[in-house]
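What follows is a single chain, given as structure tokens, in the form predicted alone.
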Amino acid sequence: MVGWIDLARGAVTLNILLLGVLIYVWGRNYYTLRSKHTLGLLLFAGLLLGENAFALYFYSLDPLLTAWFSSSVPDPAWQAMIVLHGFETVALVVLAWITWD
């Protein structure tokens, strides 16, 4: 059985995946081009990069945390937290649909 955990981990890492397609793109572009709108780009990707490598640690690695995650946290909480994690995921993805186009 699939837990919420489970469900924020998957979405935690489809959007790092998603953040490295992005920095990279967004990274050679700004190697070219040298602009300041690439490299705001960049930096947004990288912070929400580290975000999500923090939640994905969290999630997965911590000790405590997980344990707390897995068992302490109530079913409305998961829920708040696995429709923020949806969001951002719809999001990125649109986000990379139209920075690869």
Contents of the next structure:
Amino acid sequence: MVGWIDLARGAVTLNILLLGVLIYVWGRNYYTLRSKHTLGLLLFAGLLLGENAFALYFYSLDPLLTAWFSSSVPDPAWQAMIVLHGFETVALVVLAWITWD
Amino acid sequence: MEAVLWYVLTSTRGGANRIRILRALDNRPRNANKLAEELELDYKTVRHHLEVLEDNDILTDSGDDYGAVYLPTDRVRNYWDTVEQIMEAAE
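One more: the block was the form predicted alone; return the form predicted in complex with the partner chain.
Full assembly next; the chain just shown is listed first.
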């Protein structure tokens, strides 16, 4: 059965993939165009990538937190977290969509 | 308009080619076919870029279907400083 934690991990993984796409496009453009605008976006994506990498680490790898997250977090708290991760995923899909153009 | 220029020309996957297109059309308005030849780009790619640039009010066309000639809008002319700044960075 897919638990709430799996949904949260899935959303975070998707965020990381989308940020990978954005960092690829912005990184390549920054390399050729050196625009401050693109550098700013690159930093923004890098920080969000850090946020999501930490989330995935806390949910899946950190020995103490993983044990706690997989057994002691009540469902309503997970649902609230998934709302946050989900909004971020949708926001990143929109950004990736206009950037890949 | 400035934010649009920065985004469309420097922060999208097709940005570098859009800068080349805008530069070519600034020198001389031309149609999609001539532009594709000149820049050695695929015709469909050029059409796509032209569409994006028109959507963002950066280019306008003469309206003659396939022979339509493209040129920068008056609006983008007012922000030509920004365009030049972007073009310089792209060199």
